[in-house]
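Only one chain is shown below, in structure tokens, and it's the form predicted on its own.
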Amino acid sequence: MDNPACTDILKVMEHDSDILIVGGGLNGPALALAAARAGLSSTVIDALPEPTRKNAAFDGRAYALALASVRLLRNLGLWERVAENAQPMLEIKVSDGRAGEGPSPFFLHFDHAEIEEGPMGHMLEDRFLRRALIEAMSGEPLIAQVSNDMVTAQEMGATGVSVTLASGKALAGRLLVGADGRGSGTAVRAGISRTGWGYGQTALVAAIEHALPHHGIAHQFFMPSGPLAILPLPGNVSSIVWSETDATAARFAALPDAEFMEVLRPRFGDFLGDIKLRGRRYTYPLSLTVANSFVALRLALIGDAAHGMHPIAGQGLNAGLRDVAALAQVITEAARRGEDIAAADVLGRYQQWRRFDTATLAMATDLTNRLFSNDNAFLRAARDLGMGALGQLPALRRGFIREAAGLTGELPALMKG
């Protein structure tokens, strides 16, 4: 978008930072920390005030961090800040059925013992990871933070980029990175369109206390209206991500807590003993949205700004962190070779690295949701037989475990052991 302030700053000012990152959630700060390791400076811009972003209250969100993502956090010096609040995922059990009837006799069981690297991943609440990122940025001299302000205009030039903030302040850099979510203003201002659709589903998210220990086992129960994920947190607590049709989810979300638990119990089951709600409940609409390009002139998109997927495989944040690791490696190698870190061919390497992997993951999550979120008798029989057969093939099963752990494909250096 043309803007006089942007044009002036490109002509007369030095770069404030090597990288201007729009979005201070999770992926943006992670990229800033990764870039700092290579001596590249960043300014992270977020519309929310820092106290709000750092708020310790549980907001329902928790992440299944794949092993590769844990390695990234460890390499960035973040894991030691959050490890005590993380729960290892030792097993994953996948079943199919209807609410109140229990699962079908065909199911999948993935055990971390089948691979050598350790737990497939860890569950970690958003509040702990977000706070660790903010604190790490505060201690890094190569990172500046701008909170409670938002980008209203951006312009790309031959040697740099500039942004104008709502406060009137202008900033200049060499590379602009959009880490500002599914409705990315950075992408919109760059003219990048998106492909996607809604699923007609809404996720009901909450923390559930239970009488019996979960033993680090994650459960995915597929029902006709959508999957219910039961994900282990520290102690006798699990996070649920329960996908329902929009209308049903709205009805359930409006129920008082006691009535909500009455509709949850038949779906949750009694394998963890008595259950009760812990904290507030939240809802999130579900959709698929992928940017038609991950790069433009002096611009790159990461995380949900590049791709937003159904949470059915728990890979949303993991895919974003792989973006972070890949982009950090590409620009680090470019800087060491004396290249312009925002040159078209440099950013082209990032896009080539991430586009196929992202497209494959998006199609896999979309197909899985469509295959399992229905009550078609033929499809039910076919998928149950398929799960039963897969469970009997150790090599294929280990392949799925390694995929869940994020160990397949070309791993960026930050995600290697």
Ligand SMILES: Cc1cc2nc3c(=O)[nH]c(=O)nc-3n(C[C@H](O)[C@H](O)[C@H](O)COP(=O)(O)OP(=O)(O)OC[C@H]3O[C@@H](n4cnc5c(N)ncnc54)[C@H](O)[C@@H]3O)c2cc1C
The other form holds:
Amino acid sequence: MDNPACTDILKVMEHDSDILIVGGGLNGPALALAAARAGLSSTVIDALPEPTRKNAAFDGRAYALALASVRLLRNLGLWERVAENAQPMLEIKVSDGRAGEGPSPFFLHFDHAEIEEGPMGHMLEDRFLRRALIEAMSGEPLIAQVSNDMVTAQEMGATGVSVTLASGKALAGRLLVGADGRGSGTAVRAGISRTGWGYGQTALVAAIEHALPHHGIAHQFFMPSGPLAILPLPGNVSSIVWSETDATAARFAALPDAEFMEVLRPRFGDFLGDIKLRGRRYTYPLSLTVANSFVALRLALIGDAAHGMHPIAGQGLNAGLRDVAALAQVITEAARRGEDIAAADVLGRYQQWRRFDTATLAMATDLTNRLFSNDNAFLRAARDLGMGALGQLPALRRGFIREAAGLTGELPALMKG
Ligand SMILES: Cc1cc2nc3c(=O)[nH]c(=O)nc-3n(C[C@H](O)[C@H](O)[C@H](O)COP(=O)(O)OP(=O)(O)OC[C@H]3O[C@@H](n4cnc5c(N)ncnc54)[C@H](O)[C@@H]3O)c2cc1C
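Form predicted in complex with the named molecule structure, per the form predicted on its own context:
Below is the whole assembly, all chains and molecules, this chain first.
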């Protein structure tokens, strides 16, 4: 935890707030709200102007929020702000397939009725979640927001931290949290290295209207060049996350809407009747990136700043929200005991709780993508057999459902029912 930027000047500095959070995306605001519940103040800094982040067209993603994440949002008073726009996910169907051929006869079927807790998760569009987070922060006196200004430097001391913004403004706090996404500058400035690689794949994301109801069923078709997820939204609408090799995705992204729909149709299939595009299309390059440490002197990383993974299992944000709940819990407990919230042993407990779990999840998503994103005849037969066999084992199937619902492992208090 040595940090060359460590200085004693900060010993005498007044704190603007208990926690300085770099990144006002999704996980940064969630942490600020969780900390406020425990009486801890935060300043959330984001490089982008607030109107840009609140714009409905800012991000086209829709998130599969696991049941544990929904519980966190409920406990933070956020769920009531978004519930009417959320779609319960009642079943998940997973199959192997090729464009124009439809799914293979071997598939996995997960039904929420097999567990007693209810739907394994909800689908929610980014535009509703992001807006709810920003509005909830605005109504919370313990949270200050700085927008349209970038953190360019950070300094760590024995009793506090400080950051300098591009505007020249300086802010001081006790704990610095990096929630600044995959390329986390907070991690770089702290000397934290990363492990990862690009997938050579890009996700094409769009909302698709269809003639027939989806009945709350999510579909994952594994195709040779990458998976196509069809995820239910309220009404007769689904969000697609379609991963293709970079070159193919660039080609498809450049097509006019009507031609794009022509290439999508044979892959999507006709099980939902006629389909048409709703709104804009988006692209997201895919990579794996895990920070080699989630903590440093007076510093913790959360969300994509700590771990960015393939969206194949829809677990990136869920993992980030689990970081939020775990970090909020360890610092709250420290504050209640009258201890320093950024002490090495407090942050060490966060790292111990989250790092192994997330690294394992990131590697599992990596392996799944490798196993399924290819057309090798042997692997294809093996995974079809595997899916067929798994489908016959109720106990294992229930284990997968509980995993997808985020109910396994040591659950932080904010994620308990
Ligand atoms: C196609 C796709 C589909 C996905 N689907 C799912 C899903 O179904 N379920 C799921 O759980 N996850 C999903 N994910 C993952 C999820 O989108 C991410 O995990 C999540 O958005 C990460 O949020 P974050 O707040 O950690 O980071 P970001 O959203 O990246 O936010 C980082 C913020 O930091 C700010 N920032 C950066 N540097 C600075 C600086 N120096 N100073 C100030 N501000 C700065 C940026 O402006 C930005 O607002 C998906 C991802 C992709 C690509």
